[in-house]
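To begin, one chain is listed below as structure tokens, in the form predicted on its own.
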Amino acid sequence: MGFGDWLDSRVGHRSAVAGSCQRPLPDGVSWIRALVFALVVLFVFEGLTGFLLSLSYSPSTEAAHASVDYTLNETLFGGYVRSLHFHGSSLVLVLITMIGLCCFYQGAYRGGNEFSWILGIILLNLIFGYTITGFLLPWDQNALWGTKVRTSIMGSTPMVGPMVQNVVQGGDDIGNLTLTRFYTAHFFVLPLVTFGIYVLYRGIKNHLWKKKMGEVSDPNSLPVYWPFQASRDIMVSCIFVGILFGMAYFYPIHLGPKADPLLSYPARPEWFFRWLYQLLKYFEGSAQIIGTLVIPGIIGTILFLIPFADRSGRSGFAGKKTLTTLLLFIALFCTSLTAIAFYHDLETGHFEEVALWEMEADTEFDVDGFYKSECFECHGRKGSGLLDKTPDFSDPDYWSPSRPDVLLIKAILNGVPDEKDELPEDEEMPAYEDQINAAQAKALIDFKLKPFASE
């Protein structure tokens, strides 16, 4: 007896696998089922990459940023794994939206599947929970200030808002307890809830399968899972996994500067929250609840009630014109707000501003040569400044945490205009954007100007 035979005699895995592969499909093969299978595969990928990232992550405000930096720059394929994990959440949202649209078109929520639709809506909100909790974990500027916006939205909810915000943050402000609680929710609580939802979903599907099989007169005439449905599952999963690997390769995720509550940062939410970010701009003060709770609540309620509101009993969009119109309006509403948000950022130079925050110094730039030729006459040999209006780079207080390098990069590249017309022309800070770029200006700051404070 071989090892496989011995194991099968104890476990019975061969009959279990054969039973799964030869499972009859009373509803026939389905592309929706293939999309659901791909969704499970992506969730497994998210769990695997999240586990790999957790091996070198430390959930504390002192070590979180450094541990993520270590993962990106020191571990094998660390940056690629982080990009896979990041883009996976976006792809999961796209996939669950596709599943929802297909279910709506075919009316797949009928025939006892109403609870499957409800579980899908709950899962959608759980995905938002994953993204919100995971957003803070890198502990960079974007993570901190973006989370400040989210928690302030929580706090704006009438009556219970301040209490919920305090519990989520672990205090009056975002800090070490917030990071620890978000990590616990992201890595332990939400996965357990997600697994519970999957178990419920499988239980519903198995119950419906047994019910439908009892109504079939000739089970042998039905298609079986392998190879008919399995081929679709494998093909769709490979497509989405391939897209995910391509996104991670062509759009790697970078780590921003370490979080600093004293520095105001132009944070933005993920693309799927941009519509809500833009919506909140139109409501201020007591009216903010309309953007934070009322409108999102109405959208969520409509989505939740679709299986019970659809009385058409037919597939397609023609039989449910009212619901289709509502969904089209919601899609147009969210898409338009998202487009407005991105257009406004393009118009105001937001992306260029973020690029300066994330700028890395050009290590090949001759900082000593440039300083001697362009900066020495005004700033002196020790950087203390030879003119009344020049800053003192040798003063450690000048480099306080409340002064970001971005301001100095802009001053070097764009110059500092004498708005009050108090200085002679030869004492005005000129612009050097025609001579050096932002990476070289960053190198000048890091390798020449900052060291003056320690000499």
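From a predicted model like this one, the values you see are computed outputs, not experimental measurements. Here, rigid core means the biggest group of C-alpha atoms that superpose within 1.5 Å across both forms. Numbering follows the first chain given and starts at 1. What changes on going to the form predicted together with its partner chain:
- Superposition of the core reveals a Cα shift of 2 Å or more for C378 between these two forms.
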Contents of the next structure:
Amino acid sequence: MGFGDWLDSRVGHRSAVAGSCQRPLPDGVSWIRALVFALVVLFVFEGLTGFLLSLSYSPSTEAAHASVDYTLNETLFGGYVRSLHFHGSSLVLVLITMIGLCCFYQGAYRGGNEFSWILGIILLNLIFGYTITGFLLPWDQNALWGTKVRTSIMGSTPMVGPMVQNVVQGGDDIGNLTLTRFYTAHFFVLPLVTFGIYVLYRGIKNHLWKKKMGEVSDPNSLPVYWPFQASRDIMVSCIFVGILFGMAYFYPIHLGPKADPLLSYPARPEWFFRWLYQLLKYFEGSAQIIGTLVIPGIIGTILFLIPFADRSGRSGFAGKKTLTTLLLFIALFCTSLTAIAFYHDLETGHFEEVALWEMEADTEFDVDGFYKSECFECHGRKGSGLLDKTPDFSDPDYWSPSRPDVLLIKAILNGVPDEKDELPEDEEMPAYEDQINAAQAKALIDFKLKPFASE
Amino acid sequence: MERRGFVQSISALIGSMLLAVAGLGTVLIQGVASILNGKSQEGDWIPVDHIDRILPGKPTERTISYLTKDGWEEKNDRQKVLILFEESEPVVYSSSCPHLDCPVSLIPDEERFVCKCHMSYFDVQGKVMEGPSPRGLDPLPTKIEDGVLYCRWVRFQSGGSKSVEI
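Switch from the form predicted on its own to the form predicted together with its partner chain and print that structure.
So here's everything in the complex, that chain up top.
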């Protein structure tokens, strides 16, 4: 008796594996099931990469940013793992939308399958939970201000809002306790609930499978899981995992500057929340609740009720024209709002500004030489300024945190316009964008101007 | 048989009640604990700046610093405040946007304020010029004593057309 036989007599793994491989499929093979399998694979991937990230993460306002920075720069493949984890969430969202669309087209929620659809919608909301909690964890500027907007939206809910906000934030403001509870929600509570959803889903599917098998007269004529469905499962998963690896490789995720309540920052949410972000701009004052609760609530309710609203009993769009039109309208609504949000940011130079915020100083740049040849004449040897209107760089108060470097970079590159025309021409701050770039301007600020204050 | 059925229903009932109490209790305790121990600060007067270091009539920004307790950490929290003028008297305003708490900052050389999250603009009186903000900037309690401008750092409920302190 070999080891395998010995093990099998105690564990019974052979019949278990054979049972699931040769499980007959009363509905035949399907691509939707392959997409669902890929979704599970992506979730497992998120779990693995999240586990790796958690090994070098510390949820506190002092340490979070530094620990993520450490992960990116000093752990093996840390940056790649983080990009995989980040892009994975987008891909999960794309995949669940694809599954939803296919199910809608086929009417797959018929025949007692309504609850699978509802579990899918719950899962969609859980994914939003994952992204909202995960968004804060890097503790960069975007994370702080973006989360502030979200918790304030919670706080503006009538009646319970302020209490909810207080419990979610763990106090009046976002701080250490917000990080700890978002972290716990992100890597413990939400995965637990997700796993529960999966178990429920398998249970429902198994129940329906048994019911269907009872109606089949000749089970031997049915296709079996291996290799007919398994090949599709593996193929689709490989495609999505491949896309994920490619995205993480070609679009690595950067870490923004550390969260600082003193500095303003043009915060923006993830791409899939941009339509909600844009919606916020249209509803002023007490009408705000329409953009934050009413419209998303209506869309959510419609999605929930689809299996009960579709009475056509047929696959294809033709049998459910009203619902299809409604969904098309929602899709058009969200897409155009997203487009407006991005277009507006393009027009107002938002992306250039973010690039300036994240600019790193060019350490190669000869700051002393440049200062001597260009700045010295007006700003003086000690940076204290020789003219009436020149700022005093040697005054530590000048470098108050409410003066972000971005403003100075802009002043150096674009000059300071003398709008009131009070200065003679040779006393105006000229533009240097033809001579140096933003990274060099940042170097000038960091290595030449700021040290004046400590001399 | 009847008795066994009765015992079963009773144990199921008690069991689920215990579970419900445990679950709700945890949530409540957690919620109350967070309110008691969460990030907060004392409502003391915080010095903003010497009055003679503030140019009269010119809106500006300052940083204030006060002791706060953030969970396990006692630290100096810093906030940006805006200084506006009411009939040449300086009034300190919160830099937290009344819309959704994003940071409001002075646009250099323009004498107006902007919140860059959702593009609300405020004039030098703190009134909304454009954008989704439901009300003007929120004034903080301000006083001048011995030539020093003081304020109290207060948070306001976001949204709503009236300033409501939290």
